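Listed next as structure tokens is one chain, alone, in the form predicted on its own.
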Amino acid sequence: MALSNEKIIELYRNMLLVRTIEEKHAKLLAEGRIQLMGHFGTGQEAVSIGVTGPLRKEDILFGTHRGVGEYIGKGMNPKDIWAEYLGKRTGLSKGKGTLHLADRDLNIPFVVGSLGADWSIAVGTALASKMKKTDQVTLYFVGEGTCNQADAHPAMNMAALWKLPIVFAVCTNQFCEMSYMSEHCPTEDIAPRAAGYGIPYEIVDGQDIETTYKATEKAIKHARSGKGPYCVEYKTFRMALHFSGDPGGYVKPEDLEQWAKRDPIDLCRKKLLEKKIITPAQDNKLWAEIKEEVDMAVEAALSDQDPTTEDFITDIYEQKGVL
């Protein structure tokens, strides 16, 4: 069934919001107003927003360090993200997480410091949901490079064995940090690995927001129905460098040029305009509103209170009179 016009506009707006937040982050870095480096997800917005769009609030999301897409898609507020990024006391982790975002209310546990270390943790939350019969689904959002980590296979094995409500969502952006995926993996696809454990899988175009949303919706429905895990691989391209200081000499200019022609935001905008779902004037207004929203969120976070020296020793160990 086709997505409603309202839903497509919502998804488009979230993609614009993600792109604007990350462009603002890069600008603040260039101006020296923020010290936190960025791992931007430019070009991957249709994946991160499409993957999280069908989730319920109570569902559990394990995200990555690659930009803010999945966190915006799950419902995080730009002001909360900026407060955490800037290390403020008002951050959801009181400024102690920074790039490692977490949101207890939205069931976003954390971003691990070592990529792939949370494969088994995600299986654990799915197991807990099944044992408690909560109807929750865990979505483990991961890059193709992290699928080569040692915990990937036992995690998939146990998820399949126990028929756990978990979706393995693989964002294949062609790069494993500062080298191409082809230098790390002998196959073009990651998802077929799931078949080795009897997990159904699908490989889809990661540049089309409707495609990514519908594929994830199908996978979540499968997992929630008690049929066990599902794996979806989304083919996209990381148009940003691995991190904000990356010299980027490994990226082939012809690849950037080709993938830029299928920018997910441009594709969605074209569809909206051609179907007369929005007008050019409405599109311009939406961009302006989002830019203002992000600017206001940044300025509000910049004016928030910084941590005190006492904050460094709180929320670390249980306080029983002994440090």
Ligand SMILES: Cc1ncc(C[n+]2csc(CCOP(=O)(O)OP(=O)(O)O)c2C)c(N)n1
Given for the second form:
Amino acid sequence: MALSNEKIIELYRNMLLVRTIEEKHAKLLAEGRIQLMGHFGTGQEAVSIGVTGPLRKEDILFGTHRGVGEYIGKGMNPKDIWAEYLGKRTGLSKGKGTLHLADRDLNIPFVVGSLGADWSIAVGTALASKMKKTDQVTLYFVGEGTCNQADAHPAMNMAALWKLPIVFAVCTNQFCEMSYMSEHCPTEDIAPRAAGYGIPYEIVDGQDIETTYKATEKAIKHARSGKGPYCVEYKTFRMALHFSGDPGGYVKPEDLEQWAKRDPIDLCRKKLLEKKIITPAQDNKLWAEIKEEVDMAVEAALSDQDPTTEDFITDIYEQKGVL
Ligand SMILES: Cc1ncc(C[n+]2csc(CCOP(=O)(O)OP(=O)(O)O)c2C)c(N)n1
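Just the form predicted on its own so far, so send over the form predicted together with this ligand.
What follows is the whole complex; the chain from before opens it.
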């Protein structure tokens, strides 16, 4: 069934929000107003928003280091993200996580620094959901580079053996840091590895939001119905460099040119305008509203209170008897 107009507008809005937040981040860095480096997910918005769009609030999300996409998609708002990014007391983790976003209310446990260390932890949350019969699904969102980490094997093996409610959502953006996929991986696709564990899989276009949403929706339905894990691989391209301080020079200009023609936001906007779901005036208004929302979120977060010296020793160990 096709997505409703309201749903497509909601997904489009979220993609715009993600792009605007990350552009703002880059601008603040360039202006010297902040020192927080960033890994931007420019060009990958239809993946991060499409994989999180069909999740329920109670579902558990393991996200990546790359930008804010999946966190916005799961329900975080720009003000909360910025307060955390800037290390403020009002942040989601009281400023102690910064780029490592987490939100208990949204069932986003953490973002690992040591990539791939969370494969088995995600399998653990899926096992807990199954044992507690909670109906929750765990979505493990991961870059193709991190699929080469050793923990991927026991995680997929046990998830399949125990028929756990988990979706392995692989974002293949063609790079692992400064290496093209062809330089670190012997195959073009990652998802067929799932077949080795008897896990069904699908490989889809990562630039079209309806495709990414529907493929994930199907995978989540499968996992929630007790049939066990499902793997989806989304083919996209990282239009940003690896991180904000990356000197670049290794990305082929012809690749950038080709993939820019299929920018996920442009594709979605074109569809919305062609089908007259929105007018150009409404589209301009939406962009302006989002820009204002992000600017206000950043300014509000910048003026929030910094942690105090005492805050450094709270929430680390249980307080009782420690101090
Ligand atoms: C165990 C470990 N090794 C290396 C790194 C350094 N590192 C940070 S991001 C990254 C690239 C990961 O590639 P991928 O999983 O494809 O995600 P992408 O950055 O492309 O979104 C690497 C190697 C790390 N954080 N942890």
